[in-house]
Ligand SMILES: NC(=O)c1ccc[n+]([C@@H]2O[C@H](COP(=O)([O-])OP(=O)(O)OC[C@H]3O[C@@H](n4cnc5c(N)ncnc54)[C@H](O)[C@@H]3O)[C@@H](O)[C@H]2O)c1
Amino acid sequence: MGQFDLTEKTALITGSGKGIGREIALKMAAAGARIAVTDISEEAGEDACREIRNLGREAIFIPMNIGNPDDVETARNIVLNAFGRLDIVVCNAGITFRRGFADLTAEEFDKTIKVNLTGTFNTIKGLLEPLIEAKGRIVVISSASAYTGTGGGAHYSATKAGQIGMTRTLAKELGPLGVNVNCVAPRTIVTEILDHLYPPGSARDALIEQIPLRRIGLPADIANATVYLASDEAGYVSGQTLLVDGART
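Now that the sequence is in front of us, could you give the structure of that chain alone in the form predicted alone?
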């Protein structure tokens, strides 16, 4: 990562078995951090750990469902036993699906809230004590959907807007304790979901035309922004939402 040095730092990233979360874990490892990979998929999580160890960095996998506070408490204990400290928490795990408001059920809405918003609350709440002790960093992976209303429907954009509001409040409350809290808000990023919705061809080309930088974002673009916000170079940045979208929004 060049100038961004996370040596001697310990980072926990939720939903880091694959996709954007995995890329964040790899970038932070490359910057020198010890990594706690958490995911609901043991196979994906262990595979991510192997890739991190191939970089010569320390990594452990912890199965964690962010909707369950007990899982978060267990993860905290495992991280502290393994590494002795926790400096960085990245709240990346989340879900979405396409559903128009007229067809959206209360159960579907509640499930999305439980994972995306309550899960973020559970993660930060359960890991806050060691973060305060370390004067650490919290980075929430929100979404441009908070502004655009996209991302699958009202259930998703509402949770992403909620994450930004939570970030602002936490930045004010935790700032005096030495903890920085920020959001990264991706929009169109190359993932398995994007490949399904916009396969290469005319639909993909039309999408690219909507992006002033004329390319779709990569997981690495989000990871680079996240590493910056976790680094000492962002020491005076808190309560902010960094929109990473190629100027599309």
Second form
Amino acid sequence: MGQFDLTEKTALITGSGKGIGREIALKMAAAGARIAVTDISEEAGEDACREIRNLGREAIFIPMNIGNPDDVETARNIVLNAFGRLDIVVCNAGITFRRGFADLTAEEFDKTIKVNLTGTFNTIKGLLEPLIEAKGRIVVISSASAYTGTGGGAHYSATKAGQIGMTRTLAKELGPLGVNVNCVAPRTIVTEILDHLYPPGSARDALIEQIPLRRIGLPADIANATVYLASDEAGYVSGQTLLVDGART
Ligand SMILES: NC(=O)c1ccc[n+]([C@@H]2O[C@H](COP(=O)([O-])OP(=O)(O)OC[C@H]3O[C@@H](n4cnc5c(N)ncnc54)[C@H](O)[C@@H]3O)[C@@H](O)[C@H]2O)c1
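Moving from the form predicted alone to the form predicted together with the named molecule:
Next comes the full complex, this chain leading.
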């Protein structure tokens, strides 16, 4: 267990059945938080909950598509019924695929915006009231792609840059209400998204050469940064974007 203590806190993490979100859920549980795992995949979400309960911590799975505001409202009611409060929201769920701009359709662009950016909006909007009540924390998992223009294409980088802008505005608006809002910007972390973008093999070996710390990031690297931003120790940090990228960017 790390030094940051989330005892007595309740955290809801979107897209936490797999990948980075799941590791954030596990690390927050290890730090003492009660966890609401939310995802579109019930199988993955229930499996993540089992792993958290094996740590001796409380976890519930709530099916929630971040693209659907009704799902967020339902999740809010379930988490408040189960735990009575909500202190931490991590907007992690996101999608991407490789597509050059010439081939990118308006439908593909809209779909990515709807999940990654409008989904972040839906999540924060739907959960804001209990977060304000708890003087809570919001952490948005953006991406270094907001700066580099990588990550699959313009459909993706636009959403990730949008999340950073939204975070800055929310930090200003919610700060006086006691809510801190920050982003973590990962780059090249070992998950299914990365497997799609850089299949294991020579492309991935070449990638490591571009990373000064000479390894691809792990979900735990992002989870550690997220636990910090959700902790009391980050109480005077808001509106920031923390790049976690092995110095690559
Ligand atoms: N892996 C990387 O290298 C990397 C780099 C930069 C940023 N990120 C960001 O990190 C976040 C997590 O990525 P990951 O690599 O863990 O992805 P992943 O594909 O491994 O996991 C994403 C999870 O989100 C869920 N999900 C997908 N669409 C959803 C929706 N509409 N509503 C709710 N849940 C949904 C999936 O079921 C899955 O469990 C994303 O926002 C991604 O943009 C990842």
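Numbering follows the first chain given and starts at 1. If you're wondering where the values come from, they're calculated on a predicted model, not measured in any experiment. Superpose the two forms; the largest set of C-alphas matching within 1.5 Å is the rigid core.
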| query | finding |
| --- | --- |
| Gln210 C-alpha relocation of at least 2 Å between these two forms, rigid core basis | no |
| Rigid core superposition, Ala30 Cα moves 2 angstroms or more between these two forms | no |
| Core fit, then Arg50 C-alpha moves 2 Å or more between these two forms | no |
